[in-house]
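Given next, in structure tokens, is a single chain: the form predicted on its own.
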Amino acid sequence: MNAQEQARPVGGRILTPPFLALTALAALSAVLILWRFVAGLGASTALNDGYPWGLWIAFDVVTGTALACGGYAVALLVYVLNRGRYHTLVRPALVTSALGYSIAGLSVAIDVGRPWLIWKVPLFFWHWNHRSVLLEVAMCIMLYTLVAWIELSPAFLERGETSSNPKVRSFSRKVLPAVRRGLPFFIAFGLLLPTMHQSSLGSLLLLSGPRLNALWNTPLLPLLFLLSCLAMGYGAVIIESTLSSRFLGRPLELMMLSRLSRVMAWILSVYLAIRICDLFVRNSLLAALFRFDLFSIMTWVELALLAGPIVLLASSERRRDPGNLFLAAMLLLLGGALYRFDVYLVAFQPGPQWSYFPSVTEILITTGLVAGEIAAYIALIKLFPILSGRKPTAPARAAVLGRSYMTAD
């Protein structure tokens, strides 16, 4: 990296308002955690035998790990691709993925009945079911979220090397040259992951069979799911370098977004021609999409998000429009978790005998969650090398923060 893309902390302070009141949700998130131990999950949720299944697992964990796809969706281009120029999008996009992943993780031990075994999943291997799905899916998310931590390590590492306590400074100099030489496995094996467990989600469902509405229904769903969160990892990273540029006043990085965008627009492109073709290759389906019932609904809704990128990206004149950029990347954003969301809730259908809408405490669980990873990612930002770029001084900051970054850094 040259001085220019030198990751460094952002510093400033970290009590200020906004993060005392994501901290005051956070804390208010694991009061009621602590409660749904002691309660259980019948007096602290509105789960049921027909949905064992509600909002921790279908935001929290579906849907939250494919937000979280950005670290897995930029090393794909970076390292796989040998496209280094977006280099300096790594780590930002694995904070994103070591905090998304982390929570998930949290909200499986949260919604398990006996959370106090699940450390017996990857330790007794003589009892797995090596036909399981579910298994997959757990065992994945589990290593996926040491591996995403692993290759963030060099930022505290490189934090270390200048801190003031010998003892530390000492450590960090030693061990910061042996996990750079060892990342290179850590990357393979972190790309590997998601590429299994976000297949595995959609394949999870498949086993519901005609509970899944057939407008989702579909053999093409593992793939529909890996697709997806490839297309949400990159619309994360574009939402996530525009408000880091706004709200810190640094210099936004235009051109490699637009660049970036125009891959995850290609991407979406690919993923909507397959499920459109797949609904008219299922001719039955297409009578269902002018029901206008619920699953209809939702179905336009899902395909009309998804689509709207699609057109708003189309010229490189688009593509270097920043608000044209961000508005693209959060209507891929809401498409993505919509559809992930339908699938796991919306459309799963047990019977008419059983409903669910997720209880209060489930709703402040899941709030309090998202923001405690918002502020745990303000905090790794200002203390840590994240990200890149050389920070502004006061009077650019102030230009930064006053334009509509209309022109490339």
Given for the second form:
Amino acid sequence: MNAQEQARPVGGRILTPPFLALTALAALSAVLILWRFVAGLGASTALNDGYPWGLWIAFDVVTGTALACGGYAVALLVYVLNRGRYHTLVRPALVTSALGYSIAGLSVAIDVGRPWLIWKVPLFFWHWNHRSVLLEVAMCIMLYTLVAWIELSPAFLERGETSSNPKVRSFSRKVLPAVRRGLPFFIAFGLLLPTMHQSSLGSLLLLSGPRLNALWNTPLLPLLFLLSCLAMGYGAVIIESTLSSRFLGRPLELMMLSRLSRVMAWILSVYLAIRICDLFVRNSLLAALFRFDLFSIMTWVELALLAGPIVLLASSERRRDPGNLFLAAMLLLLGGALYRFDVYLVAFQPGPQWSYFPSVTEILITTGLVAGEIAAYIALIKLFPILSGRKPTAPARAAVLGRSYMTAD
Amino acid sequence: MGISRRSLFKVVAAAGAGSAASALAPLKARADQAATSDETIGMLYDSTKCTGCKACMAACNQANGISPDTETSGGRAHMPVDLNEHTLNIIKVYQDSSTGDHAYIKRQCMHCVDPACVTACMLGAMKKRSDGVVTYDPSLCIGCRYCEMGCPFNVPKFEWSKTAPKIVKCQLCRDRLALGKQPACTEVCPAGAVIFGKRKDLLVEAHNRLDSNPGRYLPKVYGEHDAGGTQVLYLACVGFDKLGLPSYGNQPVPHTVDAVQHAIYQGFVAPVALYGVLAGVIWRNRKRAGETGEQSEQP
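What does the same protein look like in the form predicted together with its partner chain, given that the last one was the form predicted on its own?
Up next: the whole complex, starting with the chain shown before.
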């Protein structure tokens, strides 16, 4: 491994104005979360007995963990398909995974009505209902959150090795080799668990089958969720790399992202082929697709958003255009998110007497959680060896995130 | 009640025919057992006998110790518009907009033979008892509301107004059953529109009514096979879909998800095998990388 590519802390001031703005949003969210527990779900949300799952489940959990699939998707390339060239992408992707899953877990604790009993889910194994897809999802998400932080722990321990505190130093030096030896087993878990729960996030809604619009109601839901989360994982890595190069003045790993975008486009093509074949095979749906009601329009928007990246990434020239790459990844993330919203909130039809649009509190809590996640990401890459340590370029852009970023070098 | 039910018959005959035509899929052994067991209990509600007096609603609130929902009446009368956190049982009326003909419908938990809520529930707070009753145990409920997502009849309700909310739904008066009494709603019904008994006896009674008075009813007992069968059975003169009981086919609602999960996770073999393969490949790749020095061992 080239010393130039070794991960290093970005360094620089943490308390920059954008960071403080993000923290303020997170603090507002924290206050509203307190209020939710005092006032109850009825007063603080627009959730109701027709739509018992809303924004927090559809976005924070179902979409958020798919956006956080970078760690899973890149690990699959690097460790299983042995594409070592993507290695520098692993740590930043793992940070988004660990943070995204932690936020999802927090959102679940806010969303459920009786969170003081959550501890019983992992511990009361003699009560486990083996038919419950949600139990599988809950267990996998809890375990994967833990595994993602363990996979990331060498970054913290490497920093600990150079700590000024002798206790931290000796602890890090002792633990790091052991963690590295054990990592393959955790990495394998880090691949197995998302394969299970990302597909099961699709299976969950099969139980609502009788009330799920036919355009989305297919036994292939788990496969479609799994394929789209992988593509979204690569998309998130492209977005994250582009943004950190733009705002931290770091060189853009264009060739690497360009190759990654090809993998992403292939997975997306398989997803779309299966999605469209499924609509054709259940051919009564063709009529539904051309009815141009809410459901048919949403399906078309979804298909268009997801076909866009395939067109944008069709030629190798276009794959080397950073703006084009970014746009393709954005469309993919939007399309993947819309697919999840469609399944959980649009296709799900409890009856004409029910409607749901998230309350201001729900939206502000979600916004604050995302803001907190971005703030935590910025702090982590500045403090710990996450990004590969090539010398920053284009300092002009860096002003956005802090002027003194170069002091770490 | 003196209204012509035949006029509505034609409009809705298709619903029953559609259900009957659906393929009868083989039920799970568990479902078969529950459905055929002579001991399972249930209720039979005859929409044509109901006078809409709502005595069953008051009795239900009293038996369950729940204060009535008086919200829509400004605190005066017990008049909920649907099942909700204060209402485990409700009488609703369907009125045909063109003819003005109407029919009552009683809604409460159907106590499905193979219930979606029980399949959904992580720790088994929702349980299907051997006598057919679907019970709820709040000590095992984290309030995730997946039971509400699963139930095709929109039955489980959540106590949205409380900070320590529970799921509420009809448990067929399990406390009264334990004392040897029948459910409050069947006991109090002055018209005999809803009756309690063993499911097999209620089915016989329902078919007797259909045979002896064919003009009075749609030729179908809702719940006999619908959604894999329910402990609560219905007779009506108006299409069941209009009364809020849609045609869901004869497969239990959890059938699809069970089949998919079973195919993927049978005996948990696939996940264990996948883990083994993944760990093996990662181990091998790392060893090779270590030999050639091409790749770091750290993430």
